[in-house]
Structure formats: C-alpha cells, structure tokens
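Consider the single chain below, provided in structure tokens and representing the form predicted alone.
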Amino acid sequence: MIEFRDVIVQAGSFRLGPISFEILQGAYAVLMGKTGQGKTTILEAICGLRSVAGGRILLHGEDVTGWRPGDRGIGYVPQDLALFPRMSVREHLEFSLKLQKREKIEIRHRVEELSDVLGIGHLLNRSVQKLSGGESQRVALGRAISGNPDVLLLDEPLSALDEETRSDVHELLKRIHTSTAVTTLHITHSEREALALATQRLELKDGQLQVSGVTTNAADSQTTGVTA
C-alpha cells in the first residue's frame, strides 16, 4: 500500500500539495497527466530522493517520511533508467542482492532466475552501453525488482521504445504483476497502457488528482486538490 497524506513538496517555485491519495496494497496503478504537473515528483517523494516540506508518506502502513532511500524496500525504474556504464548486465541484476548481502549461491540463483524471466541470459556478460533500447529497459526492470521489493515505480518505463518492443515489456510488466503482485505505481501518457494493466487509475488535472479503481472491486473514485 502507498499513502500520502497532506503531502507538500516544494522545489523552488513548483508546489505540489497537499495532496492525499492511497494506492491499494498489490495494486498495478497507473499516474497519468500532462507534463510538469508534478507526476515524477510523486515517485520521487515516495522513494525519498526528494524531500518533503509537510505531510506524511506511508508504505504498508508505515510512516517512512523520514527514512532513507535505501530502506524503504523500493524498486524504482526512472525514465532515463539511470544504467551504471561501467558495469555488465549481471551486474545491475546483482547489485541490490550485494546491498542486501546476500548469500553468493542465492545471488546466482536469483540473476539466473530473472534472466530467464527478462529473456536477457545471453546478455549477461555484456556492457549496457552495447544493447538496444528495449534490452536496456530490460534490464532496468531486473535491477529494480532484484531484491524483491515491497513497492515498484515506473516512471514511463515503455515511452522510448518502438512498437513491436513496447508490446513485448508491455506483457512482460502483466507477467511480473501477476506472479509477484508487487504493489506497482507506473507514469504513463498512453491512455492504451492504462487500460491495460491499471487496477487503480490516478490523473493529475487542472490541479486536481482524480483516484479511481478500475476493477471489479476498486474502491470508489475521489478527488484531492492540488496546487501545482
């Protein structure tokens, strides 16, 4: 679950908040909105890269406001995917298992097992700065769900990639959901992603984020404002 409640994030002249919203736990919810309103500011307040000036962040119930980024048991994808170019594939796919000092035959096992799922073995060995756009985003998402984490955020992890590609991370990212049920928050403008995988919708508009479920049994739409 992610909650905000009355958050405010302050950088300069940009405001957003205070905005409230909950993101129901296992949920695959989808932000939307036009661009500076505030979307990836969102991500980053959750993830503790951007500092908060009230309000509280909470996942799964717990208040992690003041926690550092590393202990807040997130994987985070950012639109840029922030690759290390000095390292191989194996090695973004082992490096939150090393923060997390993990044992070496766990770590092989686990890099074995999401090679297998990403479909990037035979890339393990290779420099990120010689794949494709798509075997690169690939390989973002293994870093950022490595470790097993409680919450993942995408920041328009399918915007750069063609058609045929966007289709194949596109049933991917269904796959990953429904095998781990990981609570998910993914940015996106294409009203074709949201359909698609969202389970809860959320949309920033003329200074208001609109909540609403999009299954069967979501909870009902609302409305909070925010000053952007």
The other form holds:
Amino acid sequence: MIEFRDVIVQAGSFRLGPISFEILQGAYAVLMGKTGQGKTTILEAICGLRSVAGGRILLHGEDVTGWRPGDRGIGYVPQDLALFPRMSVREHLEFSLKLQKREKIEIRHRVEELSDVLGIGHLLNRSVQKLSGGESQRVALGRAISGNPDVLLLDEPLSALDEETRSDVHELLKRIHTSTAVTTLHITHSEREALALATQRLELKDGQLQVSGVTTNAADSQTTGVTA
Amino acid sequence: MIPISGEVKPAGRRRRAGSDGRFFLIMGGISSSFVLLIVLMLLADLAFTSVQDFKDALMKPEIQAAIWLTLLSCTVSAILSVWVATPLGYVLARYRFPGRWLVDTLIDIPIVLPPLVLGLSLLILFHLEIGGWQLERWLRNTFDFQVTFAWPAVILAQFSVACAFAVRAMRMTFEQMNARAEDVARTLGYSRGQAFLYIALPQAEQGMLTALTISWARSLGEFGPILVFAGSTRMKTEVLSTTVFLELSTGNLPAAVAVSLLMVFVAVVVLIFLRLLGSEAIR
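Structure of the form predicted together with the partner chain, given the form predicted alone:
To see the whole picture, the full complex is given below, headed by that same chain.
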C-alpha cells in the first residue's frame, strides 16, 4: 500500500501539494495528468529521491518519509530507463540480488527465471548499449523487479515504444502484476493503457489529485476520494 | 500584383549554386588562419635552429635533468589534479548547496590570475608568520620536508593552475551524464558513494583522460608560478619552461629555441599517447 498524507514537495519555484491519497495493497494504479503537473515528482518522492517539505509517506503502513531510497523496497523504472551503460543485461538483473547478498545459486536461478519471463535470455551477456528500445525496456523492468520489491513505480514505461512492442510489454506488465501482486504505480498519458492495466486510477490536475477505484474498465470507475 | 498566367518558378526549386562552396571557403579560411599561424611558428623555430644545436642542448646534463623533472612533475601534478577534480567536478555538477557560486568562482581564480601573482601568493602562503608559526618552517622541522625553492614547489605551482582546468573538464563530464542511473542504483540499495564509484565513475573514464591531458599540457607550459615559488636552480628546480628562460637570459638563443622545439615534441608525443588511450577507452 502507498499512502500520501498531506505531502508537500518543493523543488525550486515548483510546489506540489499538500496531496493525500492511498493506493491499495496489490493494486495496479495508473497516474495520469498533463505534462508538468508533477507526476514524476510524486514518484521521486515515493522513491526518496526528492525530499518532501511536509507531510508523510507510508509504504505498507510504515512511515518511510526520512528513509534512504535503498531501504524502501522499491523497484523504479524511470522514463528514460537509465540503464547502467557499462553493465551487461545479466549484471542488471543481478544488481539488487547481489546487494541483498543472496546466494550465488539463488541469483543464478532468479536471473534465469526472470530472463525467461522477460524474453531476454539470449541477451544476458550483451552490453545494454547494444539493445533495441523494447529490449532495453524489458531489462529496466527486470532490474526493477529482480529483488522482489514491495512497490513498483513505472514512469511512462511504454511511451518510446512502437505499437507492437508496446502491446508485448503491456502483456508482460499484466503477467508480472498477476504473478507477483506487487503494488504498482504507473504514470501514463494513454487512456488505452489505463483501461487495459489499471485497477485504480489517479488523475493530477492543477495540483489536485483525484483518486478513482477501477474494476475491469476505467470508464465504469467511480470517484472515491478527492484530496488536495 | 499577383501573376495569373505565365511561368512562375516554385520558390523551393530555385537553384542556388555554390552556396555550400562559399560556406566552406569562409569557414575553412577563418579556421585555417590559426592552424597556419602555429605551423609557421614551428617552421620558423625549425629554420632558426640546427641539428647540432639540438644535439648540443640535449647533451647538457642540466637540460637532461630539466627534461626528467618536467616529465615527472607534469605527470604527478596531472594525476593529483584529476584526483582532486573528479570529486569536486561531481559535487558541482550534481548538487546545489549554499555557497556553490562562491566555490565555482574561487576555482576559476587560478585561471584568471596572472601567473606571477599566483606564484607570489604560494610563496606568501608558505612563509607567512602567524603567531610565530610558519608553514614552510613547520614542514621542515616536523617532516624534514622543504617545499619552497625545491621540487615540491614545482609540482604545487603546476598543480594550482592545472587543477582548475581539470575541475572544469570533470564538471562538464558529469553534467553531460544522466544522473538518473545513479538515482535508480540508489533505489536498489546503493549509497550515494557507491553510486558515484560504481555507476558514475566508470562512465567518466573519457572525461578523466581529457582532464589528465589538459592538466598535463597546462603543467608543461607553466612558467610564472614556478619561477617565483620554486625558483630556477639548475639541476634542482629547473624544468623545460624555465630552461628556455635561463638560456634566453644568458643570450644562448639557439639553445633556447632547441629546448622550445623539444617541448613541442614532448607535448605532441604525450598528447598523442593520451588521445590513443582515450580512443581505446571509448572502444
């Protein structure tokens, strides 16, 4: 569960909040809104990459407001993917597992399993600088989920992909969410993506956040809370 | 009046012959004037000196000592410059903190300050009496280590200018690098230090080589601060730049020109070596 309680983020002259919302445990939430409204800022605040000027952020009931980014149990896929240029695909998938000091055999099994699910088994020894857009996307996703995070944050992960690759990654995201039930917050501008993936929908408009509960179709959604 | 009949040539299809040629002629003409100036200067040096002058200069033990001290001091000051410039460039590129503008301005001072003033400032720093305490005396009494008018002064004088250029190069390197990769690494468990060491630094390899090259070249050309702070004692603190001065001041122009050409040769060899190293690193 991701919870914002009167969170204020100040970045230079840009100010967001106070904002309050709640994303349910295991939900797949999409965050929509025009460019420049502060969607990425919300994700960065959850990650701990941007300090908050007021309010509290709770993950699974625990106040993580002052915690270091690495202690929050988050998998993050930024918009530009930000792969590590000097590392191979395998090193990306092993990254958080090694930091968690997992056994070698366990790391190997996890990398094999993940690369199968993501369809990048044949790329494991390749440098990430030699990957296509879709392949890079899968590696970034793999890096984010390999350590079994409690929360997955995706910043417009499909925006730079062609239609066909986009549908593939769509399916992949659905599959990952179904199998892991990880609480996910996904920023998108696409209504289609929201309809296909969301179980909960948030809309940021003029600094106000609307939270809607979604079941199978976003069009059937009903506003459950308006906070700002 | 708008024509309603007759041949009207579409605007986009008008032939503009030779526009590219004129562009390259103007750009090439302006650019080549500088290259030509350098080539002509070197040719004039070569025409002035002879192989015998060159040999004579190289056979002098004091010039041989100056060559070794130059190579050694430039290398040490370049390595020290990159060592300091890498974290400083990273901090300036990544963080906004109070007084950042002041740090930024202070770093530029060795670049804009007249070289002699820089040497004088170093001399004063080491010899200023503060309540009976003096840095130079303390270093000599405590560590038996002489700085002023000895080889450490040569390195310190070179470093104080070269490092400023290295900081500029490293700052630009980190500014051009995507900081988001370091952010992602931190969300996965890296500390800021680990993100710097294992994510940012490997990507900065090319920038570090550039900073090393610039620092080395700056150190080689340094003269004013060395003369004031280290002096120009033969076989002790003499480097190639001060050799040229010493030979000139004794009226030995052929030797001064020969040493100047030697400096050009050494600089070209080292710069080519570092460029090759850089292209290897890119590959």
